[in-house]
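First comes one chain, alone, set out as structure tokens in the form predicted alone.
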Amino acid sequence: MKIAVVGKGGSGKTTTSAVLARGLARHGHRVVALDCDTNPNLGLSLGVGDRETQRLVTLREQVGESDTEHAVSWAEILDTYGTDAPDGVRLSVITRIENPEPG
């Protein structure tokens, strides 16, 4: 299952995403949360804290501003640019996925 949360600024997308992610994970689902927002705060809402959220944002900025190659697979995205959040949620702050694997 893939769920995307979209809407106007300030409408509660980040909060809704965090509640959905943690709730689904608590019920045994494997959850990967991707924060693609220009102002990424999903890490804070998921409970990973300021320092870890900023680390992920910095990694994303380094990819966007340098010759660093984008990750080419889900495993690489999560291993390189991800972190573990409470309740078993895996979080990554990304800009885009260049050539997604099918499925």
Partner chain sequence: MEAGIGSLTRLGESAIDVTLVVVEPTPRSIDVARRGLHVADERGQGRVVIVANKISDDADRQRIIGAFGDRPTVFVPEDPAIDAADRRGTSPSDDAPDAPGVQAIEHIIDGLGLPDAVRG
Second form
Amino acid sequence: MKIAVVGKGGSGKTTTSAVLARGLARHGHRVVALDCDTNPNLGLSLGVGDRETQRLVTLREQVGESDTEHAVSWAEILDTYGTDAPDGVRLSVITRIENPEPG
Amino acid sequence: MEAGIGSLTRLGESAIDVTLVVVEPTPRSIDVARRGLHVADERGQGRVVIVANKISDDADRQRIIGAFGDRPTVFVPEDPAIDAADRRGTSPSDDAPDAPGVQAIEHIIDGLGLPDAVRG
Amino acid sequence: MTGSRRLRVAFVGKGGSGKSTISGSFARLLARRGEPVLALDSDPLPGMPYALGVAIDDGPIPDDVVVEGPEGGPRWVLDPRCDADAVIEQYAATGPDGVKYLQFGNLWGHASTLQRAQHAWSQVVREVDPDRWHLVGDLPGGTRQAMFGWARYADTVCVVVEPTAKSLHAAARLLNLSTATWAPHHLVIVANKVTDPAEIEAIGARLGRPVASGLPLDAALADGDRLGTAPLDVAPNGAFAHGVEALIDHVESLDYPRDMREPS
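Same protein, different form: I have the form predicted alone, so give me the form predicted together with the partner chain.
Full complex below, order starting with the chain above.
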């Protein structure tokens, strides 16, 4: 199941997404949390910490700078631009949701 | 998603099963949520659930019901534990798993209609 | 105010940090000093009208004064019979303190529906007479629009940050604006929703520069938010209003080289 979370900045989108992701994982579901924000900070609310959240941002910025826009698989995105959050949630920071080719 | 509704407008049609529209009980937040709803409906982004956040009293509830009364709505209470986690940059799921706000968000899961997961 | 010096200030920061609240109040309090103020809102989900006390929040520059641009130029331009002054005169809303409010319209569906109005808005901002108006701008939450140079009309950019980890993250990235070719002359940190002076210290330490202004968390403002009442109407003499007055004084006191006034 794919769930999108929208709303005004500061309304609690990120907290809602993170708590929901962690809750789903605790219920035994496999969960991928995708941060589609151009200022990604979902990692903080998921509990991966400030450093790791910052590391993912830096990784993604480097993708933005190199002009090689090659089609990458979901697996590659989750692997390269992702990190493991508590409860088994996999967090990945993606630039734009329509860019990657489904793997 | 990005603040506002920009990312939603860029999604392909029917890419999403459920859209959660998070809204605070303020006219401005309700205005943005209305736009999000409009885009989600227009582009067929699955079922829509209103997540009414930071609800502190009945007047807050009525503000949300007045705007979105016909939509499935989950009410999440104003919760100092969530604010505290926000200040620290930590997860409310770690800091205060039993806090009312956290519990209310987790209740969203019950309405998703997911099959029971196999517990590892 | 010294001479004819007009302020050109824009507010950026994470969504929900209080940009619209502060920028709108800043514009109103500056106008109450008898100054001509043009409020520039480039947020397609505008919040500034709530703080300004402007009733209309959906007033784009109409498509019929926008025409296709010349070959090699911008895609859309103002009808040559209509200049920046005329647009402000005809299409900017007027707030209760006399602030003129110019926005590029509200996003309902796909962003392309705002293209003409946004081009026209940008042109007005480029061509507006800098000696006539103080410019006070509000950008959308987050980092995206700021990184694309939408605050380049401003020689002072205020980075609004509340004492949360996410807001600090956004603010730290926004300070990268100092590396842009069109970098503002001053990047000013404004701490908002402060409950303890120690938070101001912590924000300054984390961002590596001093906080110019600390605005208090005010429960009355949160109530006003819920009722849709502007901060200055909820608490006209409150600590928040005094803090914004002090911020105006601070921005006015900054040093601006003469060449900053020249169009680029």
